[in-house]
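The form predicted alone is given below as one chain in C-alpha cells.
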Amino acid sequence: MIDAKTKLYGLIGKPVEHSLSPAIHNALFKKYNINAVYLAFEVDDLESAVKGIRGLKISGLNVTMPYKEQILEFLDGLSEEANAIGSVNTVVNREGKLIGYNTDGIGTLKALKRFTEVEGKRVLLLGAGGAGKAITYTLSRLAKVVVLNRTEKKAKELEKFGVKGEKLSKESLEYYLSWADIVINATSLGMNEDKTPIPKELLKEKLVVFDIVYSPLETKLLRETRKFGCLTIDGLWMLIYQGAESFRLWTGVKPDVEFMRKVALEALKSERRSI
C-alpha cells in the first residue's frame, strides 16, 4: 500500500517506454514486503531531473541511454568500477548524496558463470560501447578479452584495461573466433531486428555465445550458433543479473534471480500481446 513512508525509485532515459525493470522492481518490493515503487520516467534535461532526484529524495535509480556517461558530472561520488569505466547504470541515494555504480559488468559476468566457467577462458568481445567497456572491465580480470569494434580507435581506448582492442572487419572477426572459447555481442545489432554481428559462414563449433540483446528473446545470432552446437546465453539474464546488483544496493536485499526472470518473461509476453 502506497503511503506517506513509501520510498521512491526509477529509470532515467530517453526512450523509456518498452523498459521491464518496472515489472520486475515493483514485483520484488512486493515480495519482499519493501514499502517502495519504482516508476520509468523519460528525461529530455538531465541536469533538471537530477535537481529533480534530489528534491524529491528519490531513494535510487536506474539509468540507460543516453545518459550513462553524461550523468557523471552530477554526480557526488562513483564507485570504483563507474569511474573506471566512465559509465553509470545505477545511482544510490545516500543521505542526500548520489552515488554512481555500474552493474553491467558483474551482470554479465554472474549471467555467464551461470552457465559456464570463466577464470583463464578466452574472450571475444564484439563492440566498444557503454556495456562493452564495464564487460571489459569486469571481464579482464578473470579472463584473456581481446575487443573488436567498428572504429578501432574506441577498442584500443580499452586496452587500459589489459586487453587486447582491434577493428571489427570480416577478417579479425574470423581469427579471433578460431581463437576465442566465449563470444560476448555487445552491440545493438539485432535488437529487434533479424540481423547478426557474426556472417553465417565465420561461424564456428562449441563456443559459447552470448548476446546482450534481449528484444527478440532469441536473436539471429543465437538462433544460427545453437544450430552450430553451441551454447548461448540470451540477454534477459544479463538485464536480470545487473538489476538483481542495483536492487542490492538500494535494499540491502539478495533478490530470487528465477522470480525476477519470471516476471521478466511475462512482462515480455504481455508486452508482445499489446504491440
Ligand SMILES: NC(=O)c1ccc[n+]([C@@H]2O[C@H](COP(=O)([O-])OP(=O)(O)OC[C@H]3O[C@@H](n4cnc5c(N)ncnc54)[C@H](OP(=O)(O)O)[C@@H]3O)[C@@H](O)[C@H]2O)c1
Given for the second form:
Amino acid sequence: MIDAKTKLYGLIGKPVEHSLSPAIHNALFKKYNINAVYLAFEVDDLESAVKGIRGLKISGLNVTMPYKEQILEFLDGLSEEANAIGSVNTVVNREGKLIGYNTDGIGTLKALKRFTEVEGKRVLLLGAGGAGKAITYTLSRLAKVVVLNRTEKKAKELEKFGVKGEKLSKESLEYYLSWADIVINATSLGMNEDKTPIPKELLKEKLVVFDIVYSPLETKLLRETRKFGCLTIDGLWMLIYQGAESFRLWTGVKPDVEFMRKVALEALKSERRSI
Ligand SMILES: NC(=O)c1ccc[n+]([C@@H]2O[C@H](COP(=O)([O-])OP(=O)(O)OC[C@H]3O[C@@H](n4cnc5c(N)ncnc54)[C@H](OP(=O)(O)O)[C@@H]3O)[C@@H](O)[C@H]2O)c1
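Structure of the form predicted together with this ligand (previous: the form predicted alone):
Shown next: the complete complex, the earlier chain at its head.
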C-alpha cells in the first residue's frame, strides 16, 4: 500500500517508455515487503531533474541514455568503478549525498558466470561504447580481453584497462574469433533489426556467445551461433543482473534473479501485445 512513508525510486533517461525496470523493481518491492515505488521519468533537463531528486529526497535512481555520462558533474561522489568508467547507471541517495555507481560491468560478469567460467578465459568484446567500456573495466581484472570497435580510437582508449584494442574489421574478427573462448556483442548492431556483427562464414564452434542486445531476445547473432553449436546467452540476463545489483545497493537485499527474469519476460510479452 502506498502511504506517507513510501519511498520513491526511479529511472531517468530519454526515452524511457519501453523500460522493463519499473515492472521488475516494483515486483521486487512487493515480493520483499518494501514500502517503495519505482517510476520512469522522461527527462529533458538533467540539471533540474537532479535538483528535484535532492529536493524531493528521492531514494535512488537508475540512469539510462543519454545521461549516463552527463550526470557525473551533478553528483556528490562516485564508486571506484563509476569513476574509472566515467559513467553512472545507478544513484543512491545516502542522507542527502547522491553517490553514483555503475553496475553494467558486474551485471555482465554475473550473467556470464551463471553459464561459464570467466577467470583466465579469452574474451573478445565487440563494441567500445558506454556498455563496452564498463564490461572491459570489469572483465579485464580476471580475463584476457580484446576489444574490437568500428571507431578504432575508442578501442585504443580502453587499452588503459590493460586490454588490447583494435579496429573492428573482417580480418580482425576472423583472427580473434579463432583465439577467443567467449564473444560478447556490446555494439548496438542487431537491436530491433535482423543484423549481426559476425558474418556467417566467420562463425566458429564451441564459443560462448553473449549478446547484450535484448530486443529482440533472440538476436540474429544468437540465432546463428546457437545453430552452429555455440552456447548462447541473451541480453536480458545482463539487464537482470545489473538491476539486481542496483536493487542491492538501494535496499541491502540480494534479489531473486529467476523471479526478476520471469517478471521481465511477462512485461515483454504484454508490451508486444499492446503495440
Ligand atoms: N542488456 C543490458 O542490460 C544492456 C545494457 C546497456 C546497453 N545495452 C545494449 O547494448 C548496446 C550498446 O549500448 P551502449 O550504451 O554501449 O551504446 P553506445 O555507447 O551508443 O555504443 C554503441 C556501440 O555500438 C557500435 N556500433 C553502432 N553501430 C554499429 C555498426 N553499424 N557497426 C559496428 N559497430 C556499431 C558503436 O561503435 P562506434 O564507437 O564506432 O560508434 C559503439 O561501440 C545497445 O543496443 C544497448 O541497448 C544492453
